[in-house]
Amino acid sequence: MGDVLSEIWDKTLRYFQKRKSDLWRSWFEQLEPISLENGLLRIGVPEQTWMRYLQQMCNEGLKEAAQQITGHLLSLEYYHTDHNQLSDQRYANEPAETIEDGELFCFSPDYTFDHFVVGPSNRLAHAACTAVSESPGQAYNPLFIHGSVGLGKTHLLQAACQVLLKHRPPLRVSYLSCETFINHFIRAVEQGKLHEFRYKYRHADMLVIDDVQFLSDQEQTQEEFFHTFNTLYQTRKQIVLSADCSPAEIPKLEQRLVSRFNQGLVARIDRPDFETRMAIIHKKAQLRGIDPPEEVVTLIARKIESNTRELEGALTKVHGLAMLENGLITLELAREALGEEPISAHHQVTISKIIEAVTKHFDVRLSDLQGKRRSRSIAFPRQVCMYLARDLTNHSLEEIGGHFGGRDHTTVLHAYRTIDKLCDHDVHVRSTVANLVSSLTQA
């Protein structure tokens, strides 16, 4: 039965991975089938956060997959395993990490510090959240993190909560959205349960509220939150807040709240630069157990400049299309998934044509580009050549480097990143590159 059960579970996972690539995670391979009896498939799960992710996000998809593989109606149950031993408690009977209206809140297993990519745009916010998770109420209280959507605010907040819940479980952590806080307050007023509401939030060891900008124009809720804030602060309990703008920019927020939000550390998260975007894509791919070619990572990082959420969405599109076809992720497939026009064979850009265009534009010789001179008059045109070759051809990094004196792939990647960054900040460089691209693609 063991071999048969393992085969059924492996086929179930493959079916799920192909049709639900956005929900697939590499740790699915660590799940173990325990038994299949009387229409009930029992699955062993090593981590509680994984178990809650499966129950709340993947249960229907896994059930459908198992039914397709076996041809029978099935139900799934998840058990927390400890050192390969079955736990005494089923998922439904386990204590909740944090509760909202009596329902289990599901922290994302993706939102941990290990899975967060640190770069120049978010280094301060990451360091502050790490410090808070190690010494709540001592360092950076209150902590206010702000930035546009999809830049990692929720990721950092949940990561800090999960560290405390794992390593200091007696601490009471209240994590919720601002909208939930407002709704809880309104319900407490309507039901005459303000005392219970106040006790719940004013006795937390750490209060974490996401999207606090929704306090805007909520006069009664602002009043209540002001007193909750003061009670927690005076008893040295940790307060962590996030918003899409700084405290002073939240419209119709009482000045006394603005002042209190500013009295701790206010950390801004900006859009990730090119290198950070590439690192984010690699990290998201690793979580899903996939290894896209460097060309695909570069394509996504170049095309998506806004935020982490859209980078992940682009990777999901590429991976999903690959799973529906032959499972291989290629540059051509990625271009198709992201809606880019394939490079026409009739107007195929070659490295020779790129070199010809660049040498003519900058008035340099091919021997200079292939030589070892590093003066800016030579290094810059060489980097532009490598950038264009990376962007307009299907050649690998090693092949491109071979056209320029046998340089290695790290040199080509450095050249690409250098020109890409210059295009972001230097109008002259951006115009030069755009003109070269236009002349090469329209030739």
The other form holds:
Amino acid sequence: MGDVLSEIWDKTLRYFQKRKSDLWRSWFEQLEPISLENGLLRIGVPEQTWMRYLQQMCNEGLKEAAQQITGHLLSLEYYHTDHNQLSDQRYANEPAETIEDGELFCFSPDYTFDHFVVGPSNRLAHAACTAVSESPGQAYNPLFIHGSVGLGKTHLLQAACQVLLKHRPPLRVSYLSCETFINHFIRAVEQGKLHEFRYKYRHADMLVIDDVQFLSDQEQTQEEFFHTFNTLYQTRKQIVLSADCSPAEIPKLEQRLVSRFNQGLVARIDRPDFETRMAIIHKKAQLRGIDPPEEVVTLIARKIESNTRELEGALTKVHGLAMLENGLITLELAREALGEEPISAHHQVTISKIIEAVTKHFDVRLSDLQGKRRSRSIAFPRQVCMYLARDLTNHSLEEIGGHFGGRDHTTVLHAYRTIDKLCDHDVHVRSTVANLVSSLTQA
Ligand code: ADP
Ligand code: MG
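Okay, that is the form predicted on its own; can I get the form predicted together with adenosine-5'-diphosphate (ADP) now?
Below, the chain from earlier opens the complete complex, with every other chain and molecule after it.
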């Protein structure tokens, strides 16, 4: 019977993985079927956050999968099987979270420190969030994280919360979006329940409010928040805030709040560089139990530069398409999934075409590019060549170096990064490179 059950469960998982590849995570393999009786399939789940993820995101999909496999109508139930926690009876009934939003809220099991890639663009924000999660109220207070959309603010905030919730005894964490805070406040005023509202938010060990730019122009909520802030701050409770811009840049935010927000640590997240993007794709792939070839990871990291959420979206697209076919992720398939033109021999960019275009544009000679001179007038076109060669051809770094006077792969990588950075900061370089790319790829 046990074997039959495992087989059903295994097939159910495979069915789900194939059709809901965006929801699939590699930890699904750690779920255990407990029993299948009277139309009820019971599943053992070792982590609390996984349980919520399954209930809220995957229940319908898993149910459908199980019904397809067994040919019966079924329902699913999830049981928490963390034996360490069960033996710790003292805390068994204590609600660890004080989060209510009318609807059930769940921390994403994806948003933990383990799953966060640290790079130059986010190092400070990450270090500050870990410090705060280790000693709330003591390290930096308040902690204010800002950066544009999709760069990992919510991820870091939730990661910090999830650490606190694992404390024994658990700490009281209030995590909410700014909009929720505003709505709760307005509702509390309307229903004359301001007292409860205040009690709730002023008695947290850590209050985390995501996207506080929405406080802009909310005079009454700002007033209330100012007092909440002061109460927590005076009792040395941790406050963590995020926004898409720095405190001073939030439009119509009272000056006294701006100065409160600035009095702890303000950390900015920038958009990730190429290496960090590569590492993030690897991390996300691992989480989804897939192992895309390096050239696919490179393709995605090059194509999507500004927003980490879109990196993940691109991976989802590629994986989704692969699951519809034979499960294999190839460069061809990735290009198709991302709407890239298939490479035809006719359009293929070669290193000699790159050299031709660059020497013409900068009015330099091939022998200069291959020689040792380092003056900017030569070194810059040389770096542009290497950049384009890496971007537009499939040659390895070594091969590219070979075309430019036998330079080694670190030199090529350095050139690539240099031009990549310049493209960010210098409009002239950006447009020069863009023109070269379009003339090469449309030729
Ligand atoms: P924000 O709140 O800043 O708009 P999110 O925290 O929602 O951004 O991040 C968007 C997506 O990018 C999430 O899936 C998140 O896990 C991912 N992400 C962002 N930065 C990183 C990183 N450094 N490592 C891993 N994943 C990241
Ligand atoms: Mg966010």
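Bear in mind the structure is a predicted one, so any value in this text is a computation, not a measurement. Residue numbers count along the first chain shown, from 1. Superpose the two forms; the largest set of C-alphas matching within 1.5 Å is the rigid core.
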Point to revise | Core superposition between the two forms, C-alpha change of Gly406 at least 2 Å | key: yes
